[in-house]
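As a starting point, one isolated chain is supplied in structure tokens, in the form predicted on its own.
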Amino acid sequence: MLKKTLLSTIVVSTLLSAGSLFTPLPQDSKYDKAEAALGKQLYMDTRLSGDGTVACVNCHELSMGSGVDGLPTSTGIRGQKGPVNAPTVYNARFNFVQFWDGRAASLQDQAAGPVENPLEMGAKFPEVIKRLKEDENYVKLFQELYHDDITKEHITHAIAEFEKALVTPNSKFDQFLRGDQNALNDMEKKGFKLFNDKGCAACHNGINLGSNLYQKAGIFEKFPETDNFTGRYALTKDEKDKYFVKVPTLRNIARTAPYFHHGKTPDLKTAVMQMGYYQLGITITLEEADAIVAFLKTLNGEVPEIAK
């Protein structure tokens, strides 16, 4: 009964504010175009890790949209492998906070923490700066942009100027938010309506269709692989915060498998049907699952031009 009561009222809550939950995503990102530059060039450049061997792009690809690298988890220097899947860098300039537990603050913040995860890039700033300002090149951009010499900030500043840029706007979703009804098939239209009368855009809205709350990670059943990653818990280490992590966004979800923090799951409507079990305490059917997946890839966006 606790379930039913909880879940009515997820769901009228929903269908109350639906028509407002979503917004479309700008069609013109705004970043400084010369910052970025230079952000993408440290993006790509292995010298940011401890052995020469790992960039950013490693883990972040972005030539197909998706802004992870397919893992379940990712691999970092000396093949390390990290403990949980890499989240999209696509649209992360819209998340209320950075990483699964939200350590990150910001971009920027976000940015300078895999350089120094040992599991990750595993290198120290001091060593990296080094070997930049062995570059001409560098020391002559940061020069021009910072009027300054190269630092930390000034890396992690381009670094997060150039995920600033990395939007993907116009999917067939938000050409329908902005008014063309006919962006949508009826199948994709069905698993929309699904999507929000089942209770979906409870945590899944707003510009990113999350990545703007936390929630806890199996409401009514317990979430598997969750023994060893208790999200939020193990910075705040308050007991209310166990289990809870930064809701992810759906956009380009289709382009984003094997999915949730332990990229276990393979695929989206295992993804979906899941979500129902263990977020929702409900039974999503096949037939509905084929219809909110329809929906679900409605959401992928174009890539940049700066990312091509």
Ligand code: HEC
The other form holds:
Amino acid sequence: MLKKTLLSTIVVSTLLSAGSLFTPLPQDSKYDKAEAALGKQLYMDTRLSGDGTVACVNCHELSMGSGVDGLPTSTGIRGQKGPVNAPTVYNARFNFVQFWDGRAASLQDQAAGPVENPLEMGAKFPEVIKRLKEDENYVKLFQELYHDDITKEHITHAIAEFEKALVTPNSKFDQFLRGDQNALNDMEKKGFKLFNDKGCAACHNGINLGSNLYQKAGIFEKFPETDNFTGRYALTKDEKDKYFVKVPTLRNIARTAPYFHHGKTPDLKTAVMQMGYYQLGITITLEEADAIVAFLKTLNGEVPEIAK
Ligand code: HEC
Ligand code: HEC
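Coords for the form predicted together with heme C (HEC), given the form predicted on its own:
Whole complex next, starting from this chain.
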């Protein structure tokens, strides 16, 4: 019962401040245009992988506005399967840390990870840099923008600058937050009310409706697929971090199936009902889940020009 009390405390304090719980995405995301253009080239470039077959975009597509690969877990070089579902790159600039376990503090730190991860791009920076230096276009661009040779630091900096442009503004929900009461229909408003009343907003709030705190996966029941996935514990070895993960963003969530770190939940309605069961210790009815899903669909934003 301690858990229930703790959670209702979160829920109550959440509701008290419900007015300021959510923030719309900026309509004009700030980033350096020239650096982002270089970052986009690198993001699309398979030369950043060990065998020249995989680029960032393979696992984080852009044009459909999802920022994911739509797979339960990603496929890296030589068809290797990774252990977890790929989170979206869209709006990642607003995450308080990167990765499920928060092991990267910034987008730039994060970008070095996949390049050298043996299951993902399986390269080493010295070889990547050597390859890029064979391309006069890159040599020229790095000189122009960084007044320097091609380095790991500049590569990851440019990629991070590109990711700063990956923001999806003007969702129906953002229009609603900015004061347009008609931006949501009755069903969507009902879903938003349920989202607050049931306690979802205790963990999914802020500008990204998530990604601003760590929480335990499986507060009321043991979360599926956590035998080999212990969240932050793997990083800190601290018992109290067991199964704690960065709460995922819900922006564009209707575009990023399948769900959860395991990627084994195929549809949003099931995911919503599972959240009720594992995180809140309640049963969400089919009808309630339909309304919450209708609300979650209003979080789909516009795909920025640079990503088309
Ligand atoms: C083989 C597939 C794959 C490739 C290639 C890949 N990623 Fe990822 N990406 C993932 C997976 C899986 C995760 C989650 C890993 C984890 O949390 O342990 C992830 C996490 C991320 C995150 C963190 C998002 C969040 O909410 O925590 C960002 C940002 C990101 N990737 C950007 C990139 C960039 C930039 C590149 C290219 C340099 C790249 N990825 C290449 C699969 C991939
Ligand atoms: C106590 C915190 C908490 C509460 C309350 C909570 N969630 Fe979550 N939510 C999480 C965490 C943690 C995850 C990631 C779990 C994992 O995959 O290991 C998550 C994941 C999700 C996902 C999947 C995201 C993805 O990218 O795969 C959806 C959808 C979701 N939550 C919706 C909801 C809804 C709707 C509610 C209310 C019914 C809710 N959540 C209540 C913490 C919470």
